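What follows is a single chain, given as structure tokens, in the form predicted alone.
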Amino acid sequence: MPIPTRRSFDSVDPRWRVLLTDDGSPTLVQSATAEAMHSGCGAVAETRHVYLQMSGVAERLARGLATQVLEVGFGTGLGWLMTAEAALAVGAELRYVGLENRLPPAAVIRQLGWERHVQHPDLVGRHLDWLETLDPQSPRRLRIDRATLEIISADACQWCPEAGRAARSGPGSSRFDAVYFDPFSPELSPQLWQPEVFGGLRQLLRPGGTLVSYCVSRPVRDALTASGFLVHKVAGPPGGKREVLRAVTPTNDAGESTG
């Protein structure tokens, strides 16, 4: 099936263009590489299906369970906004950590109009107001009711293995229930899709925790398997990719990396 022509327009920053995806929601595209932050088949549809649903986070939050999520590739913040909205709807405790070493400017993210794609526009407003005041020297935490966001500015290639080693000696309660693995593609950022990174993430997940991603390539699945994950291809979002990836840590996992 041919790729449809999709409308795009300039953002306030020449490094980014705004692309309108097939479900009517926007995403950002790097001007230099033409790499998009979300599927052209639907940014909101992809986020809801791949990350919230396939990870089990949507189900946990619907049950009112306290949930901890790590997103590798925070990007425009859509994953956080949709996850926080699900948590706030039922009053569940949410700890959300976003790892991003090149956060798009708040003015660019504001152009995306995320408030038109969530049920609580005030959540988007508070998030954007906070982004505009971010200072590298100040705490990067936002608290909205029982949902907490922390943004960590770091290179995932270094941060994930180091944090994973630290997690082995830390309390199990600090581990994540899910990892949204959403960096740029293996073709653009091959260093992020390696066993060393996945091994660190496995240590950061609780036993039975889940890593989900849009990418199902064989090298990525092999790297996850080498890191101790149980890897599966699952159905993708309606109208989008045929398959996406779900990787689970063994329920008897003690956190030792094999990657």
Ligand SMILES: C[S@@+](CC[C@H](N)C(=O)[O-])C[C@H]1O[C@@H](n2cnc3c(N)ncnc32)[C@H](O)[C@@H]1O
Second form
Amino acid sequence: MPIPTRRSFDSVDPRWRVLLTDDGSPTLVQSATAEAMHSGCGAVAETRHVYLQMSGVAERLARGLATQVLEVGFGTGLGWLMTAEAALAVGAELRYVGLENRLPPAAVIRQLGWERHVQHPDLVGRHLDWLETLDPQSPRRLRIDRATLEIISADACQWCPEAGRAARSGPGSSRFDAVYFDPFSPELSPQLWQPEVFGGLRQLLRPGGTLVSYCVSRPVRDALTASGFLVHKVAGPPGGKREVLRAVTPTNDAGESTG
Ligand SMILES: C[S@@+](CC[C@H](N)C(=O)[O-])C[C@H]1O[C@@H](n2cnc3c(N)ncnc32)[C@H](O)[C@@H]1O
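Output block for the form predicted together with the named molecule, input the form predicted alone:
Next comes the full complex, and the chain you just saw is listed first.
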């Protein structure tokens, strides 16, 4: 099928352009690399399917279960907004940690108009107001009812292995139910798709926890397997990639990583 022509326009910051994806939702494209933050087939459709549904987070929240999510590559905040929307709808407790080394300015995020795609009345406005006051160097928390967001400004290449080592001696209750692994592609950021990073993430997940991502390439699956994950290809979003990735930690996992 031919790729449809997708409209794009300048953002208020020359480092980013806004691209309209096929489901009508926008995403950002990095001017220097032409790398997009979401699939051109649909930013909202991809986030809902790959991250909320394939991770099991949507189902946990619908059952009212307290849920902890780590996102590698916080980007535009869409993963957090859609996950928080699901949590707030049922009053479930959500702890969401977003890891990001180059947060786009709040004014650029405001241009995306997430309030047209995320239905909760206050969520997007409160998130944007909070982003405007954020000091990128110090971790800060946003709390909305029972949903908490923390953005950590760090390079995931170092942060994941270090936090993974610390998690091995920390309380099991602080482990994540799911990792949304959404950095730029292995071609652009090969250093992130490595066993050292995945090994750290395995230690940060609870036994039976899930890592989901859009990339199913053989080297990525091999790196996850080498880190002790059970790796599966699953169906991609409607109109999008044929297959996406779901990797699970063993249910008897004590966190020992081979990666
Ligand atoms: C595909 S976009 C993520 C989109 C995001 N999940 C969303 O819903 O908007 C990838 C993000 O990963 C971030 N990133 C790239 N390399 C990183 C690194 N080494 N450490 C932390 N974040 C990184 C980029 O700055 C970018 O925001």
